[in-house]
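One chain follows as C-alpha cells, the form predicted alone.
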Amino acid sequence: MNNLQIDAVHLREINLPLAHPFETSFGVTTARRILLVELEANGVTSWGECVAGEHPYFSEETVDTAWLIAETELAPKLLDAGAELSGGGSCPHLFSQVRGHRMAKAALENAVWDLEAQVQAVSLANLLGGVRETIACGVSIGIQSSLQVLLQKIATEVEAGYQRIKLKCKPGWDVKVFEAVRDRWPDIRLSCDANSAYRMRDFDHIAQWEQFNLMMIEQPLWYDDFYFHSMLQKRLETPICLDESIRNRRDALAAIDMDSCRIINIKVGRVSGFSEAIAIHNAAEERGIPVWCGGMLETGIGRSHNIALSSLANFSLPGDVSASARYWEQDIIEPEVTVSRAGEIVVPQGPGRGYEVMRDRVELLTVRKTTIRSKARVMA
C-alpha cells in the first residue's frame, strides 16, 4: 500500500465510572481515566486506547506517564515518518529508540493499524490475519465484599452464556472459594488470576488448587518472573498462565523453554501494540502453547482492537472480552459489543475496528486534550 501520512495526533482523558467497582489484588477500581489516541490521515480518522492505570500497579507506566511519552516521543516520530510509515506494522521500528513505555507505544501503533485497515477497506481483524468469525468469550470476576454475592455474580454470568469464568483471587481468599464455586458449579471452565499476590511459601498452599480442575492459574508469583514460576509449574498439573511476565515475544520463548507457563495471556497493550501480539502469538502456536486475550478495563476502543485479535487462529481459549454492560452504563462506541447466548462476539467485517465512536459523548467526558502536528507541515 501507499504510505500513511498522518496529519495530526489528538491525545485526550476521558473519564468514565464503571458500572461496577472491579476489586484485584491492586485494589478496587470505581472509575477509570483513560488516554484516548485518535489519529488524522488520509480523509480519514482512527483511534487507539491506552490501558495504563491511574496509578503504576499493575504496571510501571501511568495515564499521565504515557500521556507525556506519548506527546513528546512517539507522537511526533509517527508525525515525521514519511516514507518510513507504511501501516502498523512500522511502528516497532519507529518507536524502537524509546524504552519501555509499552502502553503508550501500543495506543499509537493499534490506532495506525486501524488507519491502515480502513485505508485498505478491510477488517482490522482481516489486516491482523484473523481466521475466526466469532470468539470465546470468558468473564473475570473481581473480589468480591462476600461469598454469596460471588456466587450470585457468577449465577449471572453463566447463565449469560460466558464460556468460561476466572475468578480473582489472593491469600485468604481463594480456597475456601474455589471450593464453594465447585460444589454449586462442577463442571464449567474455571480459572483463577493472582496478579502476582503470591510467594515461594505458598507453593504447597497452591498445590492445594490441583483438587479444584482449574484450567489455568494465572500469575501466582513476581510480575517479572520466570525462574520461580518453572518451579511451581513442575509441581502441578495445572497449567499456569503468564500475563504481565511476558513483555514480548523472547518472553514468550523464555518462559515457554522454562516451562514456566503451558498457556500465555495476551494484552495488546502491555505489549507493546499488535506487532508484537502477533509475534507472540505465532511463536506459542509454533511450540503447540495456546494463548487468549486478556482485558484491562478498556472501553469499546480497546475492546473492539481485543476482539480483532482474538480473531488470529491459536487464540483457541475463551478471553476476558466480555460485553460493553459488563463494565459501563454506557461505552463510547455504537453499537456496544453485545455477547450471545452462546459465550461469542461477531467479528466485525467491515473496514477498520467496526464500530463508530460516540463523538459527542467522547467529548462530554473529556477532561484534557492536546494537538500534535508536524513541525515540518506547519512551518510548510
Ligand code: OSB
The other form holds:
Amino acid sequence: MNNLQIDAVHLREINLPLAHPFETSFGVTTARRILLVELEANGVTSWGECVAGEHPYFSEETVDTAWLIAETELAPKLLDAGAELSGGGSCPHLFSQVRGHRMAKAALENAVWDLEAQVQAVSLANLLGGVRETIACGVSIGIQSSLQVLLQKIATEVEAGYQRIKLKCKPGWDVKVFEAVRDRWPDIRLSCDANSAYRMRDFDHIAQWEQFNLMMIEQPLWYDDFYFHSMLQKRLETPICLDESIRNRRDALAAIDMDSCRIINIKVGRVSGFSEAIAIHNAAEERGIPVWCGGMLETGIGRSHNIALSSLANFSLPGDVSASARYWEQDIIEPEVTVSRAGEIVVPQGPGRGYEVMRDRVELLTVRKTTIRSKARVMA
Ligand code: OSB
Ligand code: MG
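Other form of same protein, the form predicted in complex with the named molecule, not the form predicted alone:
Then the entire complex follows, led off by the chain already shown.
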C-alpha cells in the first residue's frame, strides 16, 4: 500500500455538557472536556477522539496528560514517519518508545485508520475486518438519586428496544437495586459494573448476586488486578467481565488463562487503539471468550469508531454503544447515531466512518487548539 503523508496534526479541546449527569462508583460527570484529533493528509481530513476524562479516576490519563503527550511525543512521530506509515496498523510500532498513555495513542492511531479508510474508499468497519451489518446495543445506566428514578430510566430504555441493561453499582447500591429490577423485569438481559468498588471482604456479599441471573459482573475488584478476580471467579457461576484491567493482548491472555474473567469489555481508547483492540478480539475469539464494545461517554466521532469496531465477528454481546441523544442535546456529527426499535445500529457501508463532522459546531465548542507540523519537513 502507498504511504500516508500527514501534513498536519490539529489538536483541540471541546467542552460539552452531558444531557444527563452520569454517576459511577468513582464520581459524577456532568460535562465533558474532550480532546479531538484532526489529521490533514493526502487531500482529506480524518478524526480521532481521546476518551481520557477530566480527572485520572477511570485510568491514570486525563485530557491534559493526553494533550501533552500527543503534542510533544506522538504527533511528531506521525509527522516524521515517512515510509514507516502505511496505515493505522503502523502506529503501535511508531509509538512503541512511549510507555503507557494509551488513550492519547488511540486518539491518533484511530484518526490514522479513519484516514486510511477514506484514502482507500472503503468503510472503516470493512478496513478493520468487520462482518456485521448491524450491531446489538445495550445501555449503561449510572447510579441514580433513588430507586424510583432508576426504575423509570430502565423502563424508558427497555421500551426503546435496548437489548441489555447495565447498572452501575457500588456498596449500598447493589442487592436492593438488583432485587427491585428483577422484581419488575424477571427476564431482561441485565449486568452490573462496579468500576473496582469492592474488596476481598465483599466476596460473600457478591456471591449473593448469583440469584439475580446477571449476564456478567464487570470489574468488581481493583482496576489493575487479575489474581483476585480469578479467586472471585472461582466462587461464582456468574461470569466476571474485565474492563479496566485489560490494557493489551497479553493482559487478555493472562486473564483468560487464569480464569479472571469469562467475558471482556474492549474499549479502543483503554487499549491504545484499533490495532490492539483487534488483537484482543482475535485472542479472545480463539479461546471462546466473547467480547463487547465499551463506551466512555463519547461524542459522535468516538461513537462512530466504536460502531465500526463492534462489527467484528466476536463482538457477539450487546455493547455500551447507544444513541447520541442519550448523551448530548446535539451531537457533533451528522446524522446523529440512532438506535432502532430492535436495539440495533446500522453499520455505515460508505467510505470512511460514515458520519460527517459538523465543523462549525466543533469550532464553536472549541476552547483551545494547536497545530503540529513536521519540523524536519519545514526545514528541508
Ligand atoms: O466503566 O464502562 C465504564 C463511562 C465512563 C467511564 C467508565 C465507564 C463508563 C460507562 C458508560 O459505563 C458507557 C457509555 O455509555 O459510554
Ligand atoms: Mg466498565
